[in-house]
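The chain that follows stands alone, in the form predicted alone, written as structure tokens.
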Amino acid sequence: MIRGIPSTMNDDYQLNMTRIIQHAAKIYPKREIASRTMAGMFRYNYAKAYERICAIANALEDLGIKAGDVVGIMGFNTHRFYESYFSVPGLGAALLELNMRLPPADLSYVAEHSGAKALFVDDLLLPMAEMLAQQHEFEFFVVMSDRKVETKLDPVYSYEELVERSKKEREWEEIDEKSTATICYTSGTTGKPKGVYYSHRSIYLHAWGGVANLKIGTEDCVMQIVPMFHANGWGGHIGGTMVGAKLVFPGFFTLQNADLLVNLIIEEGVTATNAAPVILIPMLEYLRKIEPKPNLEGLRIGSGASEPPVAMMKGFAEFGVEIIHAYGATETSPLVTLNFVKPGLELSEEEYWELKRYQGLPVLGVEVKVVDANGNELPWDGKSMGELWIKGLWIAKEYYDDERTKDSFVDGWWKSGDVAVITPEGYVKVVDRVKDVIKSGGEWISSVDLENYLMAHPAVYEACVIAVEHPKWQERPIAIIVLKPDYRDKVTKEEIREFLMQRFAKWQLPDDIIFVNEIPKTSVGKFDKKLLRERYRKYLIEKVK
């Protein structure tokens, strides 16, 4: 490292979470925050939020929480979860985002491995918290609710009572920006979950990069759809706070509540949000049923977790909504790439929509490369496929206290496990997961490309393509499809195959198409391909017999 003349700048000024909410409260005190709770819409502003954050931080300090402690939280997207992003890290403690969709054994492992000292829990999740408390010893519990509840947890405190009785102002101590602010564990699809510990600095820079690249400003209204326990909720609520945008928290919802999310977007005037295709697809289906047709011109939706189907993006465009394909992971905070068309690119309409499928361009602060099996970097030619490696300002360099670090990190690079190409223009295109790519007779078949094109069929609601064993070709693809209700029993396998033949060579086509009522999902809403591969592993072999 070369060192030049020392600067005259205050380079020791710490980037920490407290400064974000202090700025919002001072500069945008009256900007609204709307939170949907079981009691209805709770409306307040940044000034009031800051008072409550100070109160909870003071209460936690009185209860013995100090710098270096870990406080778990298990809840839905409400104002209380939002406040906890600032109150807990403001003490120098770390907020552990517990994924309620994990199996009990994994939740117990995460609590134990992180050394969680206390637990915040939404009242609807008390049974889960009571089960977890039998496996891990917490010093105390805080119930987030608008009502009095009965629970076996002990000792237990009411979040609202702590706010009520505690001082609403606070002199915050300076926190080293490299201290952990929040913690998220990977979903553990292979082995136990792995801990990613985000620093104040990384969260600050990641959120700033997010609002800059998504062009979010004070005039925007940001809704938090992504679960706030999943990689810091992708940072939308933090970035929104930075610029003083209106915030909307939808509270408890499921995949069956797409109408709730769409209605909130319309009623609250939402202009920016993030979500995975698994929730965007039912939202689009609901939008199509609304009369009169709503005009959502200006709404930008960052879409991640899996490649957004072109048909879905075109569908949203009919309502004036832009779907912006983003790519990342728990280990990357998660922002790595965003898809936008660079000035100077001359594209036909077909080429434009094809480009929209790409994961996009790396954002400033992040570096990417594709490497071969020996770790050699491959050219950015749009053809050379290799594993995507990533490093940067908000990219993990290791897992917390985990020997698996050596398998996933090399010289500051995180090995993503995704097979990708990078075009000469710098666009990243993920072809498949290393573990999901189909190796048939020495050729690679992309399950992602097959799934995306299947989703363009008007009858297809969801499509998942997996590799299964084959007696001759080692592996072959099969497609598992959920049809839209109006098309069930009306579409044949032959029709689907003919549709695929418009785009793919015969040897790339699935050997069979299986219609199901539901495709199982992982804890973060992705298709559970591990479960499906195990379920259908011998499917073609048995079929041949």
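The term rigid core refers to the maximal set of C-alpha atoms that superpose within 1.5 Å between the two forms. Here the structure is a predicted model, which is why all the values come from computation and not from measurement. Numbering follows the first chain given and starts at 1. Compared with the form predicted in complex with another copy of the chain:
Of the two rigid parts that account for the rearrangement between the two forms, one contains residue 461 and the other contains residue 350. Rigid-body rotation of the smaller part against the larger part between the two forms amounts to 35 degrees, from C-alpha fits.
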Given for the second form:
Protein chains: 2
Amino acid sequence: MIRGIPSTMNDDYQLNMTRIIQHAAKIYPKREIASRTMAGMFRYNYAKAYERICAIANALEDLGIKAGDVVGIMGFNTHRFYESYFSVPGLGAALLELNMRLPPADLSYVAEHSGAKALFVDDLLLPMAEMLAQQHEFEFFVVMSDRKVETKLDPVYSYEELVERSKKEREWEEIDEKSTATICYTSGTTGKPKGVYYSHRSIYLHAWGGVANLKIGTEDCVMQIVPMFHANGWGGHIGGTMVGAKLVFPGFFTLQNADLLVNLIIEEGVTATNAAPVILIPMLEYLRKIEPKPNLEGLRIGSGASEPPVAMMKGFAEFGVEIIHAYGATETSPLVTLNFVKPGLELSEEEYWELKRYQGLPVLGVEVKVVDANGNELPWDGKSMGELWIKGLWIAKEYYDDERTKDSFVDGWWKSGDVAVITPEGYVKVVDRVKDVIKSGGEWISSVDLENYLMAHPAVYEACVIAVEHPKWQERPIAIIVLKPDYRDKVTKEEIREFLMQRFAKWQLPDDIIFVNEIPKTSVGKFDKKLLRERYRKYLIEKVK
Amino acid sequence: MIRGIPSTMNDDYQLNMTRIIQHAAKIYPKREIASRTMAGMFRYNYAKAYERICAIANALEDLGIKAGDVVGIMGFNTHRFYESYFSVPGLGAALLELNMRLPPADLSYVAEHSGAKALFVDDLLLPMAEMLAQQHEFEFFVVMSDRKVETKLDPVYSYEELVERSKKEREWEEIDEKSTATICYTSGTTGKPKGVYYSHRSIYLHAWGGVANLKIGTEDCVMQIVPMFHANGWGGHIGGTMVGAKLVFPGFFTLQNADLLVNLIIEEGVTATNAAPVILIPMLEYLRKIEPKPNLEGLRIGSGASEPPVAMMKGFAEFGVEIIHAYGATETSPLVTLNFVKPGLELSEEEYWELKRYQGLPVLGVEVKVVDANGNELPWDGKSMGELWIKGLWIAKEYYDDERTKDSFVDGWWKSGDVAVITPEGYVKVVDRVKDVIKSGGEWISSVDLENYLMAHPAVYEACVIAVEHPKWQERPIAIIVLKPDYRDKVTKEEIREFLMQRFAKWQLPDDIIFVNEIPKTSVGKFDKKLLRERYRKYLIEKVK
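The structure above corresponds to the form predicted alone; please provide the structure of the form predicted in complex with another copy of the chain.
Okay, now the whole complex, with that chain kicking things off.
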């Protein structure tokens, strides 16, 4: 790194969380925050939120929490979780956002590994906290509740009583921007969770990037649907605070409560939110049932976690809603790409919607590249398939105290495990997971591409493409297909093969197509490719014999 | 400063200028940049601009420029000046933006004080450069021109020849974000210019703040009207680059060329620009002459340097143009406040326009306070008048190698020299300059407020209010008034006094009103308050005797 003349600017003025909430409280004191609790809708504003944040920080300090400590939190998206984003980091401590959906063994691993000293918990989750308390020793607990609750946790404090009895103002110390403010652990499917420790700097720059790219302003109303323990809830509530937008927290809900979210959008006047297609699809279904048809013109929804179906994006467009595909992961804060259709592309309507499915354009502050198996960068030609590597202002450079860092990071790049192509216009399209892609000779073949196309065949009910060993090409694809009942024994391998040839080159076609009655699934309902690969590993080799 | 747990994020990934242009060149390669030169409209794009930036950086390196060096530039707003914003800082060197309107003695002081090694100069400004070259020894010169020119400068290179002969790509080294990227010297009315050295970090965060607050996107077309040597041209071209907006550089123009700017807005489809009222007023006049009436719906203009007249803002609104009052100075990069009317204020139309004249709300990343003569913070009550102090991510903390730093900075706060009030809603209103405000006992009286109100009296042609010595109150105001010819000798002091009493408290009224035939002016046409204060200094003391 080279150094020029030291500047005369205040370059030691730190990017930190405290400044964000102080700014909102001073400049947008009366702007509303609405939080759906078990006791009904709680409404207050930035000035009041700041007072409560001061109070909780003062209380935590009295209870012995100091810079460098870790405070866990297990809760839903409410104003109390929101306040914790500022009260805990404001002390120089770190907020550990526990994912209550993790298996208990993983939860206790996370508590132990991070050395959490205290735990904030929503009353609804007390049983889970009581279980966790048997695995990891916390110094104290704080229950977030609107009512009196019974618990075995000890010593235990009521969040509201701490607010009540503590001073509502505070002189905050300046915090080094490279200090950890919040912590999320990945919920990887294999092995123990891995710790991503977000800095004040990375959270600030990430959220401000979201504000700039999504054009969020104080006139907006931002609803926080994504759980705040998933990569800081994608930063929506932080960005909203930066510009003094109205905030809405939906509290506890499940995938069955899409109606509740839609009603909040309409009643509170939400103009910006983030969510995954898994919840957006039932939201759209509910939206279609409302009479008269609602007009949600101006609402932008960042959609991530999986590819947004075109039908879903078109469906929302009928209500005036724009779906913006966003891509990222816990390791990336998460914003890596956003899908904006650039001016001057000259697309047909079909091409437009096809492009909207892509992961999108890398945002300023983040660099991406696709690399081959040897780590060599591949061209942005829309064809060269490689692992997507990511680097930037809010991208992890390691896992906390974890030997697996060396498997996932190289020279500041995070190896995403996703296989992607990048178009000449800079659009990233993820085509597979590295572990599922077929490495045939020097070329990579996307199992997902083949599967998606196969699923479009009228006779196909389910299709799964996996790599199996091959004596010459190392790996070759085979397709495992379940036909729809009406088509069983009526469709041949050759017909399927010809169908695929309309889209794929010959070398990309599966070496064999196997019809089965059922494809084995994992506990979350995905194809169990690991089992299938095991089962068919020697299939082609034996066939050749 | 307290430190927490070191994060796992890439907090050493530097905020710097090179990343901005690289991002634009990769993600928005074909987006247009239009530059008005003496040879006509030059059109290219971010990909081509980046190649030329690489070429100039390579050429400068061959000529011996390295990290820590200073390269001066004297030019108008063209693509070449724009390119220099990246080529020079990309080497770790600093771009010294010379204000060609400074007196020659000040220009040579700036060149000497900064130790500039080389000078880029527009061909139109060669005579000025030749003069400067006699005062300060440069190692070499680069002439920015579309034609062959004769010059006494030696050794001299042609910018275009350097581009031509140099490699169009480059591996850039990582630069410490706290290194100086560009330099502007203030053009203070008293004393030598003072050096403000902007860091890569401060420029990046400032420009990104502009993008977020003004909602600039790639679909925008940004015209750079403000000279790029005035506080980095307020950062418009940098923010535009960050999001890949179309850029327009108007080249050489004077205040008489308002038509040229308006025509560019219409022809190029400009949607965002910055300018001072001094040029916006004639632009509006020209706009009104165009048939058929142009529709500029969507155009936002940041207006700074002086308060935008309501008539001007209303005039632009008739064409669909929004004027956004912005406030700042060389020391503040310059963005301190932006005037947005917050939701929920419930204003009458008159109040709305009155509010739009205010300097506006501090943006995220900047703190402001008003302080009394002892540096004690005053309340945000819209009444308490004090000096406006400013601190933040892109605010200077000192002047470069200058003893006057101690007069202008305290604990990281820059003392703006402006007297302001801040409303309970956070709106800053500048009411005077500290040197012109009347310090009467413990209270401050705004000379500007009194002047503005006096000027509204039908008989008053010009009014100037100054502080003069007072035996009891230290200072008291007196008003010096020129009546319109028709009213001379027909209006009494008492009538003027009664007029003022409609608006001001008794203690704020001038102790005397003096009718004169002419008020002395400075070379730039402002009231010469220094001379007047000198002339009337003992006026009240002698009167009391």
